[in-house]
Each structure stands twice: as structure tokens, then as C-alpha cells.
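A lone chain, given as C-alpha cells: the form predicted alone.
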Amino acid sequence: MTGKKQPVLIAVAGKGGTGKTTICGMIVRYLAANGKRVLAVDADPNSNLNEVLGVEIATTLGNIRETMVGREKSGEPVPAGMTKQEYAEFMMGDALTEEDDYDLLVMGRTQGAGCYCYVNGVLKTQIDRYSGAYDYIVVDNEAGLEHISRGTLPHIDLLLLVSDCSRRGIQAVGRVSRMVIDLNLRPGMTGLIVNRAPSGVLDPGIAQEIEREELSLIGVLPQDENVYKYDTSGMPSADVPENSAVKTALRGILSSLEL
């Protein structure tokens, strides 16, 4: 008996401020434009993938968790005719935002002790629940790889580490790369994307730092004023023109990876 085809899972990680979430949003746009069924997952409590994509979300997994905890504390019963588990599944379904060419699932922030672990478990359940409907799952992670190390995500086919073109940025993703090895995570492939390089050219000193950190460089993205202008104007940064420098370079990288 043949099992259902598993989606290709792309995890994007890196420290805040490097343009990680914008790159993640552009990857989602690229895959969707090429006819792929895509589930975008915002698994970084501090990121704003929905804003990068220009998507209005009804709620997050964290918000739903808080609502359910509040009902329990107040003694408010679940709706008539539903078990607690059925009600939980019904509520969690509201966290999936369906767009025309991709869907988005947002973890969101939580409050109180133990919430993070709980929502990690909920996130895993939801990814498992929906994964069979997609060709690709693209996950925006926090730098600490919380969701990967806790087994929230299934096997990762491609781990993209994003850094700016600073030594500290390269050293930060170097630590993430070593963490991947220490945790025995074994992604199918791990690659580094250096973002915001002046004129798209990597400085020789940064190239040496990448070599020292034993990172596999798969591409360099130029500093692009379009991204800055879109962001400061409140427009989705993933929607910069297709002929913009950053999108042109990113398409080349993704094409070389045969995505």
C-alpha cells in the first residue's frame, strides 16, 4: 500500500533583523507562482510573516490557546454536542488562513508559564494534520531552532540559514549550524544565504568568515532599496517587483536548488 506523498519542508532560520522573514515570504510567493501548493508557517513568535505577505489573519494558535484556557478557568463549558477535543480542533481550524495560491498558519505569542511548550505541541499537530494537502511547507523559525529541536517539525528537506553581510551575522548562523549538528537533526541539505550585500558582492573578509564557520554558501542577495521602501510604506515586502534586484537573485538561488 502506497502512503501519501509528503511535502518538501523548507525551514528558514536566522537571527532577527537579517531579512529572514522577508526572504521566507518571497520563497512562498515564488513556489506559489510556479503552481506549487504551499503552506506557509509562521513559527517565530517575534516574526510577522503575515505582514510580509500582506495577509490579514483572523487569529493565531497562541490566541486560541489563551481563549481555551480562559474558558476552563471560568468554568464555561464547551458548546453543546461537542467534546473538549472536538471543540479544540474546531477552534484550531480558524488559525489556518486560506489565500488563493497558498495558505498560512501562524503560531503567535502566548502568555504564562508552559504556554510555549503547549503551543509547540499544537503547532506540530496542525502541521501533521494539513501536510498531506501541500507540495511544500515553508516554515519561518526563530534563531534558536526551538521548533526543530523539540521535534515540532517533521524531517527537514532544506534548512536555509539567513545572515546579513556582517561578521557577527555569519558567526550567529555558524552557531545555529553547529546546533543542528549537536542536536543530530540531519536536514537533507543546509545552506547559507547572505542578505543585503552591497551591489550583491560578498566582501572577501566575510567570505573568509563563512569558510571559518564551515558554512555552505548557496547564494548572495543584494541590498535592495525596494524592500526598504515597501516596508516603510506599509506595503508587503514580499510584493516588491519581480524584476527587483533581490527577487532576481533569489530566483536564481531557488532555481539552482531545483525548487
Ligand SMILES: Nc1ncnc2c1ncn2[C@@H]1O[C@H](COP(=O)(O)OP(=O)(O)O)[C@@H](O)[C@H]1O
Given for the second form:
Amino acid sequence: MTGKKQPVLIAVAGKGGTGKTTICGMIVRYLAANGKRVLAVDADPNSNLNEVLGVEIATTLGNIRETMVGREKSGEPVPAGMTKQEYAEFMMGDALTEEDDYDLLVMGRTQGAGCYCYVNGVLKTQIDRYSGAYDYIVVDNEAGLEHISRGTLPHIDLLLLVSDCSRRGIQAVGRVSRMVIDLNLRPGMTGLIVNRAPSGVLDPGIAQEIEREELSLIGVLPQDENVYKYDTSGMPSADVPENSAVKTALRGILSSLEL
Ligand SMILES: Nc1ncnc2c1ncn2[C@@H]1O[C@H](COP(=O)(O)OP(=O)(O)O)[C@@H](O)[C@H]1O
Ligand SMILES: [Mg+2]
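The form predicted together with the ligand is what I need now, so please give it after the form predicted alone.
To see the whole picture, the full complex is given below, headed by that same chain.
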């Protein structure tokens, strides 16, 4: 059978401020540096993956949806001489930022008032068509996994739950992991990354909470001064040197996952 090759979808989820976007950006860079074709998807309505990566974006899928809905309402759904399909492709091209070694798609706020099934349908079709061109899709999510649970984005192969070193952070990812079961999303694999650990060491109290929440820990990332410095001086944090503590630890995790 010669089916279309599906990309591996990696979704990152967890409480706000735990480092999801930072980790996502670094995973995108890691995979791209290893010659993989990567689509980075910013699925958090408060998008900032582009800042971590240092990429300027032209527009978001949410803006495009607005434009298309506006045209639907005005009674002229597509510009003269274009089919709906051509128009959708043209618009989608605008939302995709192409870098040398990866592409970035920003979802933005894609849920407006009213049901515009045609618009949602074409956007989903476009995402399905585009996704075939990549080896990996890396999705920076809000905690609710909105786009994945609604089926806008494909099935999750690897769900990376990110927590800081707080009991509340661990409890938050515990809830995400139960929600994933309730929604029947069935990720291929789910693993926890604890981020910003002082000196990269996991506190015993946090280890206890992880066990209590029945989460599977796949790695610990240290609090890293470089990330802090880049962030505070407005530089893309995915640009921290390769020998930075956090990047070194992340490479260890990613290579153990055989990505
Ligand atoms: N390992 C780390 N060391 C130091 N600072 C970090 C680390 N990971 C994330 N940060 C910082 O924590 C803040 C929140 O990170 P961010 O990736 O935006 O989290 P989220 O996407 O989960 O809201 C940012 O200021 C970021 O630079
Ligand atoms: Mg974020």
C-alpha cells in the first residue's frame, strides 16, 4: 500500500509560564539541525513561538479565517476569477512563514462567532495537505489542546507535558493527562519534562507529586541563566549557545526519544 507519509506530531502542553514555548522552539531548532523537515505550529492564542525563534510573521490563520468569513458575509466568497480551492491555497500561503530550515504556522484566534463550516473545512483541508510535506510537526499548545481536540491538527504521536518545579505545575499536567484520556486522543506516547530545576536536580517533593499524579518522567531541564539573559534582553531564546545547560539536557532527552 502506498499511503501518504504522515509526519510525526509532537505536542507540548502544560501550565502557562512553565517553558512550553521555549522548549518547543528548541525542539524545532534541534530537529531542523538534524536535517528533518519541520513545521512549527503556534497553537496558543497568545502566540509567541515566533519570538522565541526570532521569526517575523505576516499573518495568522485566525486573521485569514476572519477575512474569508468577511467575504462569505459580503456575498463574494472569492475574488473574481478564482475558485474557492485556489483562494484557500493562496491565503494559506500567506499564513505560512518559510525559514531556511523550517516553516512556521501561527493559528492565532481561529474561533470567531458563528459557524462557518466552509471556512473551517478549507483551513483543515489545507493543513492536512501541507502537513504531508514535513517529517515533524511541533505544536506549541495552550493547556486545553484546543486545536488537537477539535481535529484541526492531526493525531498526537508524542505528547510532552511541561511543568516547572512546583506541585501546582505537576498537578496541572496531571489534569491535562486525564483530559487527554477523557477526550480519547490516544497519543502514541506521553512523557513529562520538568523544567527550570535548580541546578537540574529534581526535588524529592516534586518526584513524589509526579508519582502521585501517575506521570511518566522523561527528563529534567535546569534553570538556565542564558535563557534568562536572552529573554530579558529581547533576544530569541532558541538562539542560546548549543553548550548551554538547558540545550545540552534537552538534546539528551530528545536523543533518548530517538527523534
Ligand atoms: N530552563 C529555563 N531557564 C531559565 N528560564 C526559562 C527556562 N525555560 C523557560 N524560561 C523562561 O520562563 C518564562 C516562561 O517561558 P515560556 O516558554 O514562555 O513558557 P510558556 O510557553 O509555558 O508560557 C520565559 O521568560 C522563559 O524565558
Ligand atoms: Mg507559551
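Numbering follows the first chain given and starts at 1. Quick caveat, the model's predicted, so the values are computed rather than measured. In this text, rigid core is short for the largest set of C-alphas that superpose within 1.5 Å between two forms.
Asker: For residue 167, decide whether the Cα shift between these two forms is 2 Å or greater, given a superposition on the rigid core.
Answerer: Result for residue 167: no, shift under 2 Å.
Asker: Would you say residue 86 moves between these two forms, meaning its CA shifts by 2 Å or more once the core is fitted?
Answerer: True for residue 86: a C-alpha shift of 2 Å or more.
Asker: Is residue 177 among the residues whose Cα moves by 2 Å or more between these two forms after superposition of the rigid core?
Answerer: Result for residue 177: no, shift under 2 Å.
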